[in-house]
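Take a look at this single chain, the form predicted on its own, given in structure tokens.
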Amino acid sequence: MSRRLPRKAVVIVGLGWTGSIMAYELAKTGLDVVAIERGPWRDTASDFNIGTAADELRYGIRLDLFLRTKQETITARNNMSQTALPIRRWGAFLPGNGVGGAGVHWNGQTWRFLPDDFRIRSHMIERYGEKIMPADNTIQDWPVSYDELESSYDRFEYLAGISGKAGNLRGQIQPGGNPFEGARMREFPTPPLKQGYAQDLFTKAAAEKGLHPFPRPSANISTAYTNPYGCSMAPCTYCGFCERFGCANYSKSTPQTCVLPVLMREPTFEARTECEVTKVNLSADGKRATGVTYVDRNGEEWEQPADLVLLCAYGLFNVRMMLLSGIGKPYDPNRNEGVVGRNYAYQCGGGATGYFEDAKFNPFAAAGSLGAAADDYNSDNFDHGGLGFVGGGSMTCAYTNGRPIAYHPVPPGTPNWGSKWKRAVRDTYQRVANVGVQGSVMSYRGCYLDLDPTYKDPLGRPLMRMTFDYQDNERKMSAWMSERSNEVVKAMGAKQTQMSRLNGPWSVVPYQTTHNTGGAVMGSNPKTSAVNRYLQSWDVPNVFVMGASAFPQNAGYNPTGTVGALTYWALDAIVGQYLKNPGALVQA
């Protein structure tokens, strides 16, 4: 029997990027806001001490910052004919755990999706005809445009102090930036990071091949900065301990550095950590949320009534919460009906590695988003006619780290152990450069999320089941992009190259990327989307669902910048419209 608590105006599930921004902006208006976070409290000063934060064994190998599968896991399979099995150890992707969520351990790549990405279905059909679309796709246009989101992108970038160089200022192409990006109202808040020798070689080689290289946008900021909330950050020291680590230097944009210092001073805000929300409670007719039920660290169950419920957990877990709570119709791939769980997508990779004889690099002088990129093969920036696929990716030459346990590149044919392996590690460590591809993944009828019929969590709730595999479209794109990457690596002067591309079925075992998208997608039609253009549930209007779960398919970029932009976009609608007149903001 749960114990009922006093009503709050707003209850937020999860206290990462989206939850902390929402909490601060709503608490500022005087609303009583409570955020309920499953994991522990995390603070830069107490949790990421400068003397212990760079512990590769603890954080990089034993994954101290990440969700434990005993807390929550999912089952996975490649197609509907298979039986899904539980993930016992996170591998392909690494969900965060605790205050800050995945915003603590990320590398810091902060992109804006391209204008064509928001209307990819219409754009591709208009340019190439219906025949270019992949089989069994459920690709759909976003219900918002780049131009509508531009100011929200700007707000998130200035909140985070993102380092970079504009390529398109108010419609005017700028030298040194990305000429393919959508028009932005002003420059990045801080200048680009200093590039290394490998990035200089890439920039020269890419330009010689007619590409348009530019410094990658980075949340590892280049100079001291104070954001609009009054939170101050320090310049990056290029230590190479970003992904899987908290930043002890206050140099990586995270909720801890950019929002929490001011949020925790708001008198109407409360954070409850190590408390797991088990469901969103609904009224008898199912048309209104009345609050949430959660279990605290002692196993005691509580009911938190609230007028407004914001799902701000990691995208996969937002979808599961909707399924467990009965918010929206679950997706049925056989009938291609329903919306919750529909259009799950991931990210695909590829690229080429070069082994050099004369060049000497320092991979340990690195940052999570340090790198030079080219977008000539992203989205529809190139002619797809005759290629047999849609989509593309951003091509980048980068070092995120040169850490001693996990980073030991060796040429093809090297033994896996022994004296020859040791010599190869020694001789190769500073003579390798990679040109990698962050590729898009389209949405398909057979790639979706639902509740597993067999496996349950410790509280007796069904686990979420993921059904996913790369399709021919992504395999063709990865192969083609890898060939383009290989051409650039050779032009950089590599004596030997090795391409990587999608091979075999998708696997949950090797780490790939934590860029899971879809499952609660936004749209203009309630028959093909779970939330409307303001991320408001079509079925339960006092529930809003934040995060990459809203993406109808995934673009050739990291999702965080767009997640941040959608947060401010939805926030403006909540403050400017919903709070004044609660109800559906878009009529079905």
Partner chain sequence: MNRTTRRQLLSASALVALTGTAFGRSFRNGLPWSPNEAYPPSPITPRAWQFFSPDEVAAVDAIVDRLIPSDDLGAGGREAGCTVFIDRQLAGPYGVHDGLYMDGPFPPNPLPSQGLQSPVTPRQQYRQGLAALSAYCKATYAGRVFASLSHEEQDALLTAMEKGEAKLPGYDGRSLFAAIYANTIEGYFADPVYGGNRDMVGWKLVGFPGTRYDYRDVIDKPNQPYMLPPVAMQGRPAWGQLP
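Show the form predicted together with its partner chain, please, because up to now only the form predicted on its own has appeared in this conversation.
Lone chain follows.
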């Protein structure tokens, strides 16, 4: 039997990037805001302490900062004919845990999606005709345009101090930046990171091939910076402990560095940690959320009434919360009806590795977003005629780290162990450079999320089930991108190269990317989207759902920049419209 707590104006589920931004901006208006986070409190000084942060085994391999699967996991299968089984040990993707969420352990690659990405369905059909669209796709245009989101991208980038070089300032192409990007109103808040030797080779080789290389935008920032909230950051030291780690230098943009110092001073804000929200409570008619129920670390159940509920957990867990709470109609792939769980997508890799004769790449001198990129093969920046696929990816030569448990490359054909292997490990560590692809994944009728019929979490709630595989469209795209990458690696001077391939079914085992998107997508039609253009539930208008769960399909970039932009976009609608007149912001 749960006990009822005093009402709050706003309850936020999950205190990561989206939750902390929402909490600060809403508490600033004087509203009583409580954020309920199932993981622990985390701060830089204690939890990412410089004496303990650079520990590959603890954080990189044993995954100390991540959600324990025992608490919640996902069941997975490749298609509807299989039986999904729980992911018992995280592999393909790594959901975060605790205050700061994935904003703690991310690499910091902070992109804007391209203007074409927001209307990819219309754009591709206009340019190539209906026949280019892949079989069984459920690709749909976003309900917002790049131009509408521009100022929200800008606010997130200035919040986070992103380091980069503009390629398009108010329509003027800028040397040294990405000429394909949408127009931005002003320069990045901080200059780009310095690049290493491999990036210098890439930049030269790519330019010689007619591509347009540029330093990729980074949330490991290049100089000291104080953001508009008054939070200060320090320059990145290229320590090579970004992804999977907290930053001890206050150099990575995170809720800890960019929001929490001011959020925690707001007198109307409270954070409750180690409390797991079990469901959003609805009124008898199901049209209004009355608050949330959560279980604290002692197993006690509490009801937190609230006027407004913001789902700010990791995208996958937002979707599950909606399914468990009965918010929106669950997606049924057989009938292609329903919306919650629909259009789950991911990210697809590709690229080529080059083994050089003689180089000192010093891969340990790295940052999560250090890298030189080229966008010539992203989205529809190139002619897709005759290629047989939709989409593309950003191509990047990067080192995120040289941590040796996971990174000790050897050339193809080397034995897996023994003296020859050991010698190859020694001889190769300094001589490998990679050109990798961050590829788009389209949405399909058979790739979706629903509740698992068998497996349950410790509280007895069904786990969420993921049905996903790379489709032919993505496999063709990845293979084509790998060939382009291989050309560049060769031009960089590699003696031997190896292309990566999407072979076999998608597997939960090797790490690929924590860019899980969709499941609660935004749209202009309530029959094909779970939330409207302001991330407001069509069915329960006092519930808003943040995160990459809103992406109708995934673009060829890391998602966080767009997640941040959507947060400010939704925030403006909540503050400017919803709070003045609570109700549906878009009429169905």
